[in-house]
Structure formats: structure tokens, C-alpha cells
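We begin with a single chain expressed as C-alpha cells, specifically the form predicted on its own.
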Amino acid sequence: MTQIRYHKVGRRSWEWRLKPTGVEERNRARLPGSKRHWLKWRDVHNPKTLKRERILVDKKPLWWTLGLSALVAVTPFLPNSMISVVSIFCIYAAINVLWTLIVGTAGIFSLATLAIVGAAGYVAAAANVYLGVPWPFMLLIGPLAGLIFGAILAAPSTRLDGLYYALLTMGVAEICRVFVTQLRALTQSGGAITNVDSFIPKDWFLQRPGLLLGFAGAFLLLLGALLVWRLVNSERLGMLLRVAKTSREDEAFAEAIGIDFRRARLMVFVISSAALGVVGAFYAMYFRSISPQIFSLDQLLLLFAMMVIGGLGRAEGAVLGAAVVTLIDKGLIELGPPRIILVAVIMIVVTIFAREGLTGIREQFRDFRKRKSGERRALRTEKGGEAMPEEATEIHDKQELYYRRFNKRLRDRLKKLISPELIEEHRLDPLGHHSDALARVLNHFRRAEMADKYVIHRMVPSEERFRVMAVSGQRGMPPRVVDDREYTEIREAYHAVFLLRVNDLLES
């Protein structure tokens, strides 16, 4: 049986740790379709109890489970208007998560996310209304349309990047809006397609059972987007792109180490576009219609606000930003236009005080705390002591500082023992019995680190010719010659090494 105990850990009061007995088998269940485990357990050694313990290294899955479970548990008790707000939040959170894959993981700054959603939604809605395709097949037509539209948009990303590609995709979104507005053959009511079949029965539409059923579908859509995020970002494609972006952010360097950077980016873009196609088809079914409003610039800016507030490159940032903006935009609709000003104010505040959105506040606070503690250590540090003031801010291991402090005090004591009489004693008898002071100095020299340690090199095995050299302390790097002087006696070479070490000690 596995015993559960609590141990004091760092500044946190308590942390949950398991104490394995070594008899039970480890559960190696993995996430379907990937090589990742459900929970990241690791066995560590507790230096205080001298026993093996099992800790949960990555606690994000637990927080995701608690947050999503709370959302499912609370939503049925909300009023009808708030249930609709929660459903819209799930839809926009799914779009935001998939957009984060394109912008954060693939590194393609595309502003055509809602254009892909809208194009897929229009194709699926037109197939249902004008061709009589049943609504379940809309969930197949949507990703197919998103895949084709995403492949078309992905082609210019091999030639354009950054601001130029962002302007191109923004222009594509505006062209789509104008096109569906003027397409009278399919969209006779101001560019909108209405009377779309849905998984929500007509009798339940805008009623509480229909709202709960719509929330269930939107929640499953969000889970699907998070699953796509996990399978792409945490598997081979995401890892290749992260390695490429950390390798000096150079595409040529990534290709030189065997990473097909362009292909990986295009794969992520196309996969995300297909998933956005599913969102587009669901969007048309949920609202039973689709209009050119989905292509509008204000919707894109709201999506951009979600990204800025939550944080770029993280799924939790995409969901948190969507929650904040949707709650203000849809939940506080009685405020009118001032609610948009409130979103802008929150964006500005988050941009000024948070480095990577709301989800980056924790790491930012940790860096701030480490920097302040380093500055306090720097105030207690003197030149020639354990560390220089500018270096002390980068040292987080106190044991290293304590060792340097002890070494400094030891060197200060040994410096007082150096005298002309001690040097003359060593010159007369480098290898004999020495006084207590000389023995202390020699023992300190012998325990010195291997890097830059002086050694005596016999130049010719059969001759008494010696030279003083210094070893590098690194495997594969040859020693360097200290000077060109040659010694004909081993005693002179020993004394020369002693003088060099004494000079280094006095100058330290």
C-alpha cells in the first residue's frame, strides 16, 4: 500500500507527497494518441528523511480538471442569460486555443482565424440549407472546408512573415466579409444564412433545456480544442518548433540540425485550420444561422484582446483571456459601449504590469522575488569576498556563497603565513619535512581545483629537462605552457610551481 504523508517544503506550508514502498507497480497509463502520461509523477530523494518520495511535477492537469469540473457543476444553476454567456465563452475559448497554436506554437502571425471559422461555417450552413445535408454531416463538411481554406492561407506563409503576413490575412478576412455580403444567390437576407438545422431541437431553442444542451456541446468543443492543443503542442510537431525557435530563432540553423521548420509550421497551421472548421460548423448550428459579423474587425479585435489579457503561447492564457473578455462583453451588456472601454483599460493595465498576460504573473513574481533577494545579497557582498555585487544577483545556491566565504577566510589566514623565510625553506628542501606553516600552505595548494592547476612536464623522458604547464580541467583540451623557461633539476621545477601558486594566492 502507498502511504500518504505531508512534509514541509520550502516556503509553502505543506505539499502532498507519496511515500512509495517499492512493492506496488507504477501506473504507466498514457494519453490516447500520444506518449504523454496523464499525470507527471517523479520519484525524488528527500535529503532530510533519506527516503524516496513521489511528487507531482506538473500540476496543470489537476488545475484544468478542477476548473473545468467547477464550470460543469456551476453552469446548470445559473440563469438562462448566463448559461448563454458560458456557452459563448466555450466557443471563443476553443477558437482562442487553436489560434494560440498558430501564433504561439507555429509562429505564424495570422489574423485570419475568424475568417477560417466563418468560411467553414458558411460552407456547412449552405450545404445544410440549400443541399439538404443533415446537421451531423456539417461537422465533417466544416473541417474539410477549414482544411482547404487553411491550406490556401498557409501557402503565402512560406514567403511572407510577421507584419506583412498579418496584413495579408486581415485583407483576406475583409474580402470574405464583402464577398458574403454581396453574394445574393445564397445569402438573400443581408449576407446571412438562416434556418440552419441544429443539434438543439426547435422547440428547445432559447429555452432552458436547449441552452443546457448548447452548453454541453460548446463544452465538448472546448475539450476537443484542448485535446488538439495537447496532441500538437506536446508531441513531435510542437517539440520540433520549440527547439527551432530556441535555436537562435534561425530557420537556417533549424534546418541545419535536421528540423524541417517550414513543414512543421505548415502542418500545425493546417491542423489548426481543420479544427477551426469544426468550430465554424458548430457556430452555425448553435446560433442556427451565420452572418458576415463573424468576419468583422471588431470581433477580431475582441479575440486579440483575449490573447493579450490571458497571455500568448499558453492554453490556460487563451481560456482565461476568453473568460474575462466574454464576461465583460456579453455578461455586462447592460453597460452598453463603456464595457468596450473597460476591456481596453484591462488590456492596457495587463500590458503595463504583466509581462506575459495574466498567466505569466506567477513566473514574473518569482523572477522579481529572486532579483530582490539577489540585490539584498549584493549589498552584503564586498569586492574580493565570496562574490562580486553584479555576480551575486545570479547566484541562487547559498551553499556556493558559504563555500566562497570560507575559502576567502582561509586564503586571508594563509596570506599572513607567507614570508621570505617560508619561501627560502621551500627552496632549500621542496620535498622534505616542512614546518607547520609551510605544510598548511602546501596542503591548500594540493587541494586546489583542477582547472588552471600547475603541473611539471618532463620534455624528454630520458633527460632532466622540465617545463611548468597549467592544465585546463576540461576533457579533451590540452594543457597550456605557462612560460618558456626550462629547468634542469626537478627541485627547481617544484620551487617554480610553488612561487607561481604563492603569487596567485597573494593576488586573489
Given for the second form:
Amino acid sequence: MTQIRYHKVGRRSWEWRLKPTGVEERNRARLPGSKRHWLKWRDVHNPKTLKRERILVDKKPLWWTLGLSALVAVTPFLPNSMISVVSIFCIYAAINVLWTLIVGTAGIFSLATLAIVGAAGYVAAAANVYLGVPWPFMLLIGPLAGLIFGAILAAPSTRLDGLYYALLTMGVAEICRVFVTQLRALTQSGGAITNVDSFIPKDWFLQRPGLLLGFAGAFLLLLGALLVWRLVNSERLGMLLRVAKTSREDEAFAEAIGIDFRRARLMVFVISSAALGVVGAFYAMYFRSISPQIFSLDQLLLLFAMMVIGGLGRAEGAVLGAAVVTLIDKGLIELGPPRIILVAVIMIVVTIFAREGLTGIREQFRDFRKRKSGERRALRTEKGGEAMPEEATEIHDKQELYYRRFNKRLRDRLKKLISPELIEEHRLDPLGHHSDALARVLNHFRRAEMADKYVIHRMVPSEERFRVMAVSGQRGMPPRVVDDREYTEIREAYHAVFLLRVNDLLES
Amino acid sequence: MDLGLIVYALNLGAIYALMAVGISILWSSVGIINMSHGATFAVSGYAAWLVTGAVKPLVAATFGKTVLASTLMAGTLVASALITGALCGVIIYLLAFLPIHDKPNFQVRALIITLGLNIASVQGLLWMFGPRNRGLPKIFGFGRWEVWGTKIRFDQAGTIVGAAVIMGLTLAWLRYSRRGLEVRAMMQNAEGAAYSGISRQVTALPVLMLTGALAGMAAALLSQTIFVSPTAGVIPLVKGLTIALLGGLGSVPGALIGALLVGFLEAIVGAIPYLGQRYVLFATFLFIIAVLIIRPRGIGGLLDDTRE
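Can you switch from the form predicted on its own and show the form predicted together with the partner chain instead?
Shown next: the complete complex, the earlier chain at its head.
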């Protein structure tokens, strides 16, 4: 006896499912201080065996935890130069996540992110160096400066269209750079503020413990940025903005149901500006200095490249893109200028081929596969109403599948019976005794559904004039006339209906 | 205000107009914000430098130091810059327009690709030629004219005249040629143009070549005043973009007026002794931001309103 090989169809078998016994109670731990659960578990059942199953609907938290804990676990064993690369990655990733908040959640295409970071960094560093404020207060002064600067920048964003605003903010960055380099007090250092006090003790600076401490700080910064992102996106502000996200119509809809999305956007902008201020103060502390380099167009473009490579408007994209670009830019520093070319080439290739960066590839591939399988399904002309395996997994009522399959096979068999002799037999005697083949065909026709069933209509009650109509199958909807031919004999009309049905059968 | 200042302002305005009009036409007809306009500028400058460097001994050997020789050199310089600019336009067409022009997010993606092209070509130039400045041959020669007591340098006059001629030719092409009609139709309403049988794919190529050539012309003219370097394109790009914005992206007369305004503004701010050259960029951006906050659609929006 040969073993039949079954092919796995659908995506059930690939998904990881828990199989709870139902004896112990479900653990429904919540995030302290909120109504949220830690993970998005959903209870489902196997439609075939009806057994309980539990699936994790949102697997992103797992990936985040894995990635970030791998970063923490690996970094202490890296050489010194790589530790600073990882720290810089964390800082850039934090900036990018906050920038994503502005571009993605608020939908404001701003290029002034680094300008905010730089301005806040300068204010905090100046307060430390010239006013003697101790370093912990820099982390308060930074966000305050960022908040004020962000509020000033955000004001025109409601008046200007997307790209206009982007170019305007680019101008703001340029103004900041020129302004700082023109400052009289900073001319001898080329516009930089040096000797900033830091959370890294002075004699540890650029030593291994100092680097590790710097990494710890940068990692906390990244976690903080992700927390801000999560809080804004999952709370009221993010929900309001999701209504008015994609198009003009959505904006109009949001306005109509009373959502002041402009105000919500400004709020997000200001919040992330304040957070960027923290990053600015941290930046000044981490490098113990801050220079006009931070306002330069190159730096801005590099950060933009990170977001674009990862995927514009997604937090995971911002972090992944930062990882890729920082690794190339700082890790392969001995390559010289070609490494920037490499970044640019990656950016171009990703943009041409991927709709939403590296993190969107999975979704894009799924869409592509779905489209292709749909095309293939449409190509299979032999299908004849029978459900294909891909489609069958989506149909809940399995009875329907077997009904379709039975019908298809029946039609195939009947099609073989149709021959000129059979048609001739019907023409000669539409009603009388029929051969076996004709009787089978006619029986199939009689069982057809009401919708579009053909009927004969006597046009005037007293006259022998007939025509063929098709009933609608719906109550109250009159039958439609099939063609304009008239028959003077009822037998002719019978045969005409038969021919129409044979035609339909052969075409199906 | 003396004549020298006006000439200087016109000189700046001419260069800016070449950049801004190119960006403006490209945006309104094809829908690309061309961030690699600066790269086109720098690459054309370098190409002109290479070609003139190669041709110079040849010309000097055949014609000596005649008027014909200098005319020939000028022709070579302008032609090489123009052709390279147009070729850069073709590259942008192949990378940033053709593969994605019917895909979602076309505008943002085109912006990103042109940005990538800009970064790649600037770094490529830096890698191949180093950061040194290169001087191109002075096609207008050295010297000044005396006009009503003020001295006008030849290169300034040449730049103004050259830019005016090129701009005139471009506008005439847009106004009177069949292709120009198609481009203008696309500028007015891209969808409507497509319905009346104007192909986007076919029309985009000449537009990109034309705007590339305009950037090349700007490079050839500006190289008479300053040197060519890999990062030379950044300032013209930023200025061109902001002036196109000031003119209300997509409006050619708006961009022209904006370029002249900014040229005069810069000349005047540079001439005020208390402010000086250091605050020129500062003042320009402040001016543009102020205009945009008052009139969000720039000068072009103003012109449209008055027409209506």
C-alpha cells in the first residue's frame, strides 16, 4: 500500500501556537499602572480538531527584546573602537526614533531635527561651561531649550505644505550653523564649545570604563526614546493622529468628527523636540564638546539616509537603518569616502526596490506573493468553479468546497455527452421519451439555480408568439428578455431554451 | 545704490535664476524635487575643467593666441558643461524617474533617490579629484569696462548676458515648440495632460535634460567668478531650492522674480558695512522664511491670485 503524500497548504502550520490544557488559569499580568497586557496573546481554536490554541498576535516585542538584549550582552566584549561605534549607534538611533515620531506619527516632514539637537546641546553646554551649572542640570536645560526651539519651529508647519516645510527647516539648520560659527565668543575654537562636564569622569574619558559608561548612558537614551515613541503612539495623541494619517480626505474626516489634528501634530512635534533636547544635552556630554558640525547638511543627510534605509515612519526602521549606516560609516572608517558612496548606493537601491525600506520588505513580499498567486489562479482555465487550495484555506464552510467540486465534475462529464446527434434528437422531440444521455443533460438543466434560469414567455395571451426570458432570481425583480427572437411554435421555443443552456454549459 | 552694486546683484540673480528655474520646472512638470541639482552643477564644472584642460594645448598649438582661440575655448567650456549637465539629467531620469514613476510614494522616493545621487556624486568627486579647488579658464578674459564711472568686470557682464540668453532660449522653447507645449501642459495639470495623450515618460526626459543643462550652464558661468570644488554644488542647491520655494514651486516667473529679489538682497546686505558678507546667508533665509510664513505659496501664489 502506497503512502499518500499530503502537501501543507495555507500558513497554519508555520505559525507558532501554544496548546494550553485548560486546567490552569490564564496569566493575565498587566503593565503596572495601566490596563495594558505585556504581550498580545489571543485565544483561538483549531477549526478542525476544535482544540484550544493560543497565539501571539504581535510578535514585535519579542524581536525588540531579543535585539536590544543582544546589544547589551555583546557590547562589553567588543574592542574599544567598536564600543564607541555602538554608543554612537545608540545616540543616532535615539535621534532617529524621535524624528520618526515627527515624520511618521505627526506627518510633518521636518528636516530640522539635528538643528533642534544641536541648539539644545549648545544651550546646555554653554550653561555648563559659562554659567557653571553642574552636569545633571544639563539634562533639564536641554529639553527646555528643545521645547522652546521646537515650539518656534512648529508654528509655521500648520501653514505650509509638506515639502515647503521640509525645505524651510533645511534653511533653519543652515541658519543655525552660520549663526554659531559667527558668534564672537566661540571664534577661536571654530564655533565649538569644549570642556563640557559629563557623567563620565574626566580621567575615564576615552578609557575603557568611560566608554562602557558612555555606552550604558547611550543605551538608556535609546530606551528612553523608544519609550517616548511608544507612549505617544499608543496613547490618546497617537490614536487621534492615526485617524488623520494618510490623505487629505482623512484629514477632512478627522476634522468632521471633531479631532483637532493640527493641534495634535503640534503637540507631538513639541514633545519630540523636548526629547531631542535631552539627546542634545547628552550628545554634548558624551563627546565633552559640541561643534557646528552637527548642523551640517552632510550629517543631516546621513541621518536621513538611516531612516530611509530602515523605512520612513517606523521605529524599527529607524533603529535598523541607524545600525546599517553607523556600521558602514564608523565601522569601515578606513575605507575613506567610498563608504559614504556605499551608503548612498544602498539608499538608492533600497528606495528603488522597496516601498517602505528594509523593514517593509516582508509586507511588500507578502503582497507580491498574494498578487502572483492570484494571477496564477486566474490563469488556470481548467478551474471551472472548483476552489483551488490557496482559496480553499480561506473558505470556512468546507461543505461548499465539496459542492463546488461535485458540480465541476458533473459538468465535465455532461460536456462530453453533448453532440450534434443529441441536439438533433432534442430538436425533433423536445418533450417525448429521450435517450439516456439527453435525459441526464436535461436533468442537470432542471436542477439549475433560479437566478438566470430561462423561461418561455407567451407574448400575447391569444396568439402563438413566444420569446425566451431569464428570471432574475430575486423577488420583485422582473425577468429580463434574453434576445429579440420570436417563435411561433412552442416546440421551437423549447429547443431555443435548450440550445441556450447547452451553450452556457459548454462555456462554464 | 551705485551701478556696481546693481551689476553684482544681477550677477547673483542670474546664477540663482538658472538654478531655481530648473528646479521649479522639474517639480511642476515631472514632480521630482531634484536634490541632485547641486551634484549636476559640480559634475558639470569638473567635466568642463577636464575637457578644457585637455583641449587647451591643442587649441593653443593650432590657433595661438588669437580671438578665434579664446572663442573656441569658451565654446568648448560652455558646450562641455551643457552636455554633461544634460547627461546627468539622463542618469536622474533612469534612476529616479523611470523605475518608480508609477509606484506609490513617487515624490518622496524620487526626492530620496536624487538625494542619494547627490551624496554619491559629491563623495565620488571628492574621492577622484580630492578636495582642492580647480580654476577654469576665464572665457570672458580679465578686464573691466568703465561705465559712468563704475568698473564692471567682464566676467560679471558675461554671466549676466549668458544667463539671460540661456533663460530666453529656454522660455522661448517652452513657449513656441511642440515639446514645450507638452511640458507646459504637464506643468498646468499632469493628469489632464496624460488624458490628452501626452506621455509622462517621453516628456520627462527632455525636461530632465533641460534642467540638467541649466545647472551645467550655471556651473560654467559661476566658475568664471569662483573655483570648482566637489562641494561647490551645495550652496547653489540650497539657494536654488529656497528660491524656487520663494517663487512658489512650479512658477517660472515667480522663480525669476525670487532670484532677482534674493540677488539684490544679498548684494545690499553684503554692502552694508555693519552687517557685511558674513550675514548674507542668514539674511536670505530669514527673508525667505518671512515671505513663506506670510504667503505660504510664495511669489507664484501671489501672481496667481492677482491673475484670478
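No experiment lies behind these values; they were computed from the predicted model shown. Positions refer to the first chain, counted from 1. C-alpha atoms forming the largest set that superposes within 1.5 Å between two forms make up the rigid core.
Visitor: When the rigid core is used for the superposition, does residue 422 move between these two forms (threshold: C-alpha shift of 2 Å or more)?
Guide: Yes, its C-alpha moves 2 Å or more.
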